[in-house]
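Below, in structure tokens: the form predicted on its own, a single chain.
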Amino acid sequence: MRKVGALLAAGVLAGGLVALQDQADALENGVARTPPMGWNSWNTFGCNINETLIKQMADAIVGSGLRDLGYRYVVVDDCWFDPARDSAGNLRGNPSRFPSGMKALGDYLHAKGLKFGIYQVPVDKTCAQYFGGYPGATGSQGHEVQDARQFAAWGVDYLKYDWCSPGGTIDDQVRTFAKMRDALAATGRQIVYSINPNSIHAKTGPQRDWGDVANMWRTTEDITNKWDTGQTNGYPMGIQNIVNVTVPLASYARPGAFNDPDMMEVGRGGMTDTEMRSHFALWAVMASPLIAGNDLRSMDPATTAILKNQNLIAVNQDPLGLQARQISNDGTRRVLAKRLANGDVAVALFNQGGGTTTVGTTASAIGLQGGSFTLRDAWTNAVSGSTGAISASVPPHGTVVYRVSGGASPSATPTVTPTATPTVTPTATPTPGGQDGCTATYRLAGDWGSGFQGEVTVRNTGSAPLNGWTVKMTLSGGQTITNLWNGVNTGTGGTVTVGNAPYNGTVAGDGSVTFGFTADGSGSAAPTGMTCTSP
């Protein structure tokens, strides 16, 4: 949740950064098929909540047609609960705020069609508790299925659970996690379990795949309603820095288990409508819940529009559950994809610069094949054709989404191994190299001291497409790959090869794809003798 006070400058876990593991199974409690939807309190409200304020929300969300759209969690974020346990040790609701008790509100979202959701940490305090905004030490430490057979009597359907706290390793965070998981699951009744282990902490949540421990988790420090702040992983974080973090973990979301980049700023200010615009189609192909967090009962016509997109609601609750792979990204153009359960692709055209620009892609690149191609615009349901060409005019910071149909089935879904993104500024070190219509560029894009990521764009010079590429290149002494993405090596140490994953290995005239690596070592050197070789 947004910090109350000053953050703890939060640093590195012990011993390094944790290792990717392989994607885990899903937690398999039957709810978050796909990424749920709704509404929370704290981005507009923080602690200054009541029973009266959820229920407008709630008749908001209603009125509106948001529930009928999937809108149908309403989450009473911090400072719901009396500062005091009972002398039996139960919650209770604060009598000040909610003095029908939380039972009776649930009971109210119910009788709307609605699912009543709510806010608890697994430490001793709160983080409104933590900072001194909110009196008393309320959280479930020690009381975990006493607090989980509480909420499944109130008829609690959704739990937020915030770590709160700068304690503990990453392995403390999975076993203290896992034993509300098993609370919940004790209860007999249906829960989303979602979790934050980024808060008042180093940032876990890129680290690991936690569909084994939570429905969803989220992936980064705290959203703010701006662009880009600047952050890597830090707080505050806007929505371009958040994108940064959560597309390389595009593996790890599936039915029941899904990155969670956090809830939108959508009709909060702060951006402009184009990237307002931007935020939610990202976040919709990201198969990101999509949990609106600004005011409901005073939504300005444009605000309206886009929560209510129901193109990009429908490439959101695709049944898959996929996340969108990325297929390039140039620094300014970014194309991300998204396969559904019909055989469609949703390709997002991203221009992440400051002037308009094309942004595009090829049908093969996205994985369809043939020569007919229908395009249908979410955002203004035009339609179109093409034989397998894909782009667009792209505003600065905007996003253009186009569902893709025709021609034959997608190929299998791209293997993207993710990568923990280091709390660092990147710095870009260009290294170009190439021969035979290729350029290979080289970007230090973190160096934490023990290890390193870096990022190499292959740009086509010429106006014909590559149909294939290889980058050769020599790592420094002591330098050892450990990830590698959007692409297959051979050799992880001295001199590596890279060449194209088999669904990056078209490049568009003039176009570009980039891989990624993660190294041990020093990042301070970069790599020589780079080549780039089509055939």
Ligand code: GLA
The other form holds:
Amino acid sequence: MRKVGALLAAGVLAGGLVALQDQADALENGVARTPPMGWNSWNTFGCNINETLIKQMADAIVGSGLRDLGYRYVVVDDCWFDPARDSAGNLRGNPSRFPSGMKALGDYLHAKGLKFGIYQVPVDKTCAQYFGGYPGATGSQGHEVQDARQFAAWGVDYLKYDWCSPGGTIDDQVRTFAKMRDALAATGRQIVYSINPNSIHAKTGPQRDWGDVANMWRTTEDITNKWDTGQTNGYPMGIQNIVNVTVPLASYARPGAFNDPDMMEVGRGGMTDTEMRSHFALWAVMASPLIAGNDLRSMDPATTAILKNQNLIAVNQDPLGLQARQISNDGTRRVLAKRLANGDVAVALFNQGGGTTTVGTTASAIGLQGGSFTLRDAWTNAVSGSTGAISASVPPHGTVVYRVSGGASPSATPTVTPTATPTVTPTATPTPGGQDGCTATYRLAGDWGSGFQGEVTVRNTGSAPLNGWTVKMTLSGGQTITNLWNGVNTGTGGTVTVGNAPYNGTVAGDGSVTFGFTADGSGSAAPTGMTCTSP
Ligand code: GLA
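Switch over from the form predicted on its own to the form predicted in complex with ligand GLA, please.
Below is the entire complex, every chain and molecule, led by the chain shown above.
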């Protein structure tokens, strides 16, 4: 509530409350800069978990090589807790399931180079408690601050927070999820905040951009190991059904904030190998968290090959954090394209039909220009050349992914200056600054025909803590910022002023903070007149 009041006041000053709520409130807690990767206990083990199992899974993540490919979060889902809080109201691990305690489990994971995730709910009962599969009512309702502190003390790095109740409006959900967001932030520990607003609730996950509240938010009801359950957004969801809900939400994805189409079913049977590969490929291009849900102790070679596909992991973990946009969909042939930081584009050619068919697009349709391209098949590693056509024969429910490189740089709307060559590789542009103890440097993180992403790092050049910095800059083409995170934007187009947000707090002496933004138009030229001032 405190935070909302502060933002409202700032909004009136800025004269743009709507824009402010969209931009200033973005959660920026330094984690999940790319989609989190890891493993979660629920899909295979449900309520049947204990510390031995979790440790075995941790050992398997390391032994299989998955950790070193990025799978780091080990998330202990529902049913880990004692059904009663202690006399001081603290949560505890279930003493027969986790006899060493939750801190010891966290220590075990950390010692293996892994991260510790845990499940809890914002309401009174966890989902297993709601459905009667587990006793008690130990939800965080009314205990948010206490529980956040407990999690931080245990070394928790990731909280899965599941609204498992039919009650509450979407506004109630936003307010309640924000309580835990703020309680986690107040602990000072960096904790990935993963929410689910959809469990036995009206499906509010796809109804808004939850990036102001959480690092990742479920878009659908629970996944199951089937291709298509016929559900639009109801229990349980198949792969095709989840893709249908999540593709249109692409614009919400950005570093620190991702659509979550749920934990993976790869390696859990119920689908063909083609479908399993398609599932993984689609999650990869959708910039979805890659949270495995299979028994990692007994993976067959096909499962291992899918989870360890480094081409797709690289596409998923690309630093731009963009989710693939839909290029076309005729009901059978669906084409998605994800821009990557080095200027390449990953193209998914997805066959939703029941027979083999050719799925195709063109380099220009995915935002590339020029006449000579290289296509690398993410599954086979085969490399082929193209003058613009991009197509493949795709089996039913299959997805071919090409990483397309070459051609001219993705360009902005044609300009009258034939010599201008947009920069697509990240470049550091030192800028003027330094007044009153801070400097600002700009980096172009990505540039695509109709927009770009910029990042500004504000450095405190003094030794005293800095709070209240302001960066002024003029976007050289008069572009408009369409999304901004980790700062408060009080400008409209062209000349903008960005100040620090209440939640990114004080920058320590010689420390820095980075804010990012996306803007329309080309960003090939750095902003001009950039200055940083402190109060
Ligand atoms: C809900 C969630 C699942 C899982 C269970 C645990 O159904 O959506 O992912 O966490 O609760 O009970």
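Numbering follows the first chain given and starts at 1. Rigid core: the largest C-alpha set superposing within 1.5 Å between the two forms. Every value quoted in this text rests on a predicted model; they were computed, and no experiment measured them.
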Rigid core superposition, Gly89 Cα moves 2 angstroms or more between the two forms: no
